[in-house]
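Only one chain is shown below, in structure tokens, and it's the form predicted on its own.
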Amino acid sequence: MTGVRITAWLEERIDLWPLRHFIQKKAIPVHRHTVWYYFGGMTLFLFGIQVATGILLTLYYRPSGEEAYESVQFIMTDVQFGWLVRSIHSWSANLMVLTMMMHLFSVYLTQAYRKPRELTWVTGMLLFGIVLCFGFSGYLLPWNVLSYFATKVGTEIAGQFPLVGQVLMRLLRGGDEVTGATVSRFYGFHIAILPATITVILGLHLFLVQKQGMSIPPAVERAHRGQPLKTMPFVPNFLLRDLFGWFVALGLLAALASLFPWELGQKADPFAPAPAGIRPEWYFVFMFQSLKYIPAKIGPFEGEVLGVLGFSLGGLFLLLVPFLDKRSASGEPSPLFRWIGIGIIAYIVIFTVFGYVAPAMK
């Protein structure tokens, strides 16, 4: 009854009919690829976990070279359940990147980027880039040995961009070297600039998804040509399935954080040599490993510069794929772009595995 009274109170002040109409009419297509629809909501749920735990961590974290490590140590040892909050924050960040990659490539392979959803794809790609920036900026904040040297390598790679590389590296570091100023700068990116940016783009992305509805893969459309496709109501059928997945994710997060608490490691020492086998977070390893295999010089060009350019062009290709894949836009099979997508996934998986099993080459 309380809910009814609240709804009636709101109805007297706000016209809720468009919202009620939208919820009543919203339906989800049911076909053999429906399972991929859940990964977008799962990513959003993990993002919510990131926001909640991140806010709690900011209450104690101190963003400076002198206090960053000690403040994280204080969170893990003296703050009640601080170790659990930090572990959930770290594990959920990794799971969010994983589910986002699965969401991205499922959208790619089902060609959900095709007309009229080009902007939905573009905003999704921008969100993916921002999430990677979240991971990169957050990795340094504990100011331990691994995060220090991984950030040093990562910013050096950013410095390889032609023309703007050195400016970009100084902008990221807040100077010529990775120092306490870099921690402060990354913290500013992590809790202010990136959240503000992602709020705007995420809002636009969700609006476009709701406006256009769920995409149906071209192969499913062709198979059901002339016949109505089975659907399920978003409320309550699909929403309950979403909630079930979120509870499973929450249980998995609690288990991972309890059984495998995120280690703090040793405090960063800029004067110490880099430890053997240093590598970035797993979602950057395929790029890191690829750069190791590229010769130092290819003709008159620096190998790393060409490698960075190659990855940049790859990202640009993915961003623009709705405008390049003309066959999908007209509802025709597009095997070339499907195989390109499969090749990209295979490349990421293979070089990530190499990054963990191959001996250090540098």
Second form
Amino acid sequence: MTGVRITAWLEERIDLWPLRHFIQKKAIPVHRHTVWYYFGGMTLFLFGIQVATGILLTLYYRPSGEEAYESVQFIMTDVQFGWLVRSIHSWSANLMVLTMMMHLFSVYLTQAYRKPRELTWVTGMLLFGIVLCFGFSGYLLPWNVLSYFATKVGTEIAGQFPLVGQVLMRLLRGGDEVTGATVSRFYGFHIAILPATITVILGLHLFLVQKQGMSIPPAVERAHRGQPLKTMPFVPNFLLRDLFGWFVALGLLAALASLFPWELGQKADPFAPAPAGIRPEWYFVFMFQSLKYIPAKIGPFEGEVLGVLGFSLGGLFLLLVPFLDKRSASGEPSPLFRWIGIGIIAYIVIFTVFGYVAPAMK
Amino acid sequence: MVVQQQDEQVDRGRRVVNWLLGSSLAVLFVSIFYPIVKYLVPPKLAEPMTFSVTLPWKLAELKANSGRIFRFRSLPGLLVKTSGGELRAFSAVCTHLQCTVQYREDRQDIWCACHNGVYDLNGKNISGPPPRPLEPLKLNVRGDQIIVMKG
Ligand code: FES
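Condition change, the form predicted on its own to the form predicted in complex with the partner chain:
Full assembly next; the chain just shown is listed first.
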């Protein structure tokens, strides 16, 4: 009965009605695409793990050229369960990018971005960008050979942007070269600037999702001809399923982190050649692989610049798709945009696979 | 009539106040963000235009058909001794996206592992994405000492 008393006590001070209403009324539509509704929550769960393990890592990590590698080594070998915490942080980051991509593309293919959810989509795309920045900045922090070259190439790519490129590159590197100053800077991005930004945008995204409720794919809607769909209550039916998924994810993470502890590799050495078979994190591999195929010069333009512009335009297209896809907005079928989406997914998958298979074939 | 005139005056007054408020806020924001943006851009460090280093290896130590990375100012350089015994020096920074290149003994060329860029022994980019030849460095051999200079 204490529960009732506590609720009564709270009720006297703050109005719990909206919360109660939310819990009672929130419903999840049930149809053949319902499974895709889980990926957003899964991403959120993994993000929570990142926050928790990230905070733990800051207690021992030291962001400088002289100490970064050594402090990670210290975490891995001397701190009790340090290897586990770091390993979970790294694995969870990767799983999070994966679930986020599935969330993104499922939303795209079910056209859940259409009116009135344009802003939800835009905030979602911003979150996607921020998470990639998290991945990129976090990758440098152990200051090993791979992260050194990945950062060098990555910031150099940023430097290819017309006009602002060079300033942007120096801004990212904290100087002309990738050095200890870059580590300090990326650390600042990784644990202060990006978390602050993501908190705001994630808050907005979740607010919009709650405000607008779940989107029903237009195809499902049309098939039902205006008949109301079957739903299940969010609390407890959907929430319990969510929790089950999170539990499985936690188990998977623990297994991956302990069976395949994240490697530390060799300390970065600016005076050693780039090692053979070098490659960025898997979620950047499709871009990396594409850059390999673009010739140095296309007409008067540098190949890189065109490649970078191409990817930026692709990102911009995704960002603006709710405003471009007029047919979905009015609930009509929109095969063109569906095929563009499938094309983008196919491109990413094919070039990622190439990135892993092609070097072995050479 | 009189009332309307007053209203118009009040309206105009309000517009002026709004404008003043708006523009002073804009000025305030610019004066806050300008120093922040400037702060974020790291200061340029002065670098000497000409520079030379004495390499840590003796001429006699170098085998034919081999390459070594050395420290040239804050960047890596590459010293190659061809199978013909000739010495060459380049900046080891790939002209594509700045990875550090290496000498491949088996193919007798200079290779960048990052995107599989290949240069010949004159530093010319011969395959892969690099857009330009490697920057050559001047070599000076004094007795057993090798001195490298920016050209
Ligand atoms: S950085 Fe050398 S080939 Fe790309």
